[in-house]
Amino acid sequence: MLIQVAPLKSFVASIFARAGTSEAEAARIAGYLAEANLVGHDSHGVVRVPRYIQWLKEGRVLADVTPEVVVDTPVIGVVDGKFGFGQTVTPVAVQLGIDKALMMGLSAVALRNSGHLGRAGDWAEMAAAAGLISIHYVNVQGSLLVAPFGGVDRRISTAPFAMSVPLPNRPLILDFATSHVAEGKVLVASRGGKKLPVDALIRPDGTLSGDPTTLYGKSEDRNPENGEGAIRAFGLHKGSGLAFMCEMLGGALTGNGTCGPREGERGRITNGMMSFYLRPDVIGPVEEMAARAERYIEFYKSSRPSEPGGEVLIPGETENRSRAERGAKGIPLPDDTWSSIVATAREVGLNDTAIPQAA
């Protein structure tokens, strides 16, 4: 089905508000989830609604948390998310880093104990909108999903990485999970969405798979703890190595804890994020940097396509096109994904009159 972004945001917000968040937080969560769909990152979009609501009911994530700034120097900050929704606590950490970098030229902010913080590219975009270069290393404490290069057992989280380079005409946003596919893409595939590459997952015997049940088993709730297989790291040893460093910076350094056996009071899965922010005008004139960047972009994209009708794309280009297309036509949602969201709405007490119709 196709649904316009505005009614989708309103519907999702009503689910969270009915489930126990404030209306402001509900609108914020819905906005970030729907925006992920808008830019084509369906794995971090509204497919997450049933899982978020389940976590809220179980107390794994807490509503309307005020994060605590536990370290606050002119250039370094540490933010404890207190197990609040990532869409609420992460903007606080990112804004802290932005403010420090605008003042000092450079900053570093560690975030720990955040609920699922959504699409890492959101935070790179937030920094770029403030005119800053940013780099973000993310880990997922308590989430074992990915097998390291050379192994079949789960030893890594999906460990997202993102960065931004602001240019006058367009921000350059790089955002990816260090796993072959994000866990959300396995979730989307399991709910009738785009199929996985046939080598995205690995079974305990070392054979490769594109079947979501390799990760989830036969469980209806898509719980990865019920599966025996793992997602593969991307790029062989390179992706595995970058994921390892995300665990070191986003997990060990921030105090969030690394993936693996759940630490402390957990039972919760939490995101940690180590972010660095740089004001480019401290390095040199922004206009000159932009001119050099645009010349290189033109050169980069001039490479002949490897396939007939293909195109060389720069970071963020696919997302920008998706935002324009889906903003005009509506957001496509597989029937299974939509059914699971509607079922969640009914579970929290919304009646059918609150359910929007297809575009």
Ligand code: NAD
Second form
Amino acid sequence: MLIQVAPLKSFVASIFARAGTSEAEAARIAGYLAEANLVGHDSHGVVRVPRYIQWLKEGRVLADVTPEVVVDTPVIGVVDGKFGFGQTVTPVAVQLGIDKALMMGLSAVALRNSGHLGRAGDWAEMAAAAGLISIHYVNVQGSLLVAPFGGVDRRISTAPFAMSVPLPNRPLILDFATSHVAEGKVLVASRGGKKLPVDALIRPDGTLSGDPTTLYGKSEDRNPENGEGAIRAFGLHKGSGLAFMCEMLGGALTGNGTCGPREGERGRITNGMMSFYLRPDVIGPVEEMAARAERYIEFYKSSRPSEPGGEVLIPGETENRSRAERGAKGIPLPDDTWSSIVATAREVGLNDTAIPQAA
Ligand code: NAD
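Take the protein just shown as the form predicted alone and give its structure as the form predicted together with this ligand.
Time for the whole complex; same chain goes first.
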């Protein structure tokens, strides 16, 4: 299925609205999910619709929540997302951090009890659009999926890390899961999408695997609780260490709870995010920083490719290319993903006439 982003957004929005969110929240959730597909992160795109709707039905995520600002100093904020959709509560926390940093030069905002907040890079992009440098440490309470370096048992979440450096002509966005692959990429692979690297997962006996059943077992509903293996942390001991620190800052510090046992609310998956924001013009003239950065980017990218036809890319470059390409041609969705969304639409009571056709 190849579909343009606009009809995809409105179809997905109609599913959420029908399932009980306000029209505004439905449009917001659909917007962020479809944008994830647009930038090439299908793992955080509309493939999530069936799971989000199931969580909404089960009361594991709540519709139209107003997050509570529980600490509010000139430079520090703490926001409780109260189990609302991440796409609704996270922008409130990020905007708080932006407003404080624009006023004071620097700020730190802790977000806890947010529903799945999608691509951490969305929030780095939001900060960059306001002209700010930002760093985000995220954890996923209730989602134990990753084996630490040196272990086979699941002890960490896929804990993403993101940061932004705004340049006048292009924001630089680094954004990744601290696991070898994001869980959504295992989900996408299990539904017929892009295959996993052969060393992405680890079985209980320590052997490596690229087979999604290592994580999900044979279950149709792709429930990671049914699998015996784990996703591996990225970057050996260094990635495992960064994931550990995401649990410390995003989980232990924010109050979200780490992904360890006896933390958080049973059955709920919540993101915690510790974010730092900085106004670069307080450090020095931004035009000078940008000129130095652009010279460095040229130098960085001039490294000879390690493989014939290869190329050195800077953070955010693949996403920008995908945005341009998929924006023009449409978003490709595997048949399995598309049918699971259509089935969800029917389940919530949408008429077949609401189902868009291929681009
Ligand atoms: P990934 O492995 O595709 O890495 C993406 C990062 O690497 C980007 O910054 C990209 O610009 C850069 N990049 C990609 N190819 C590159 C290349 N060839 N050269 C140089 N840089 C390159 O991403 P991922 O780890 O699969 O994460 C996917 C998404 O999942 C992220 O948006 C992340 O925030 C999200 N995520 C969210 C949660 C959550 O609980 N909300 C959990 C895990 C991951």
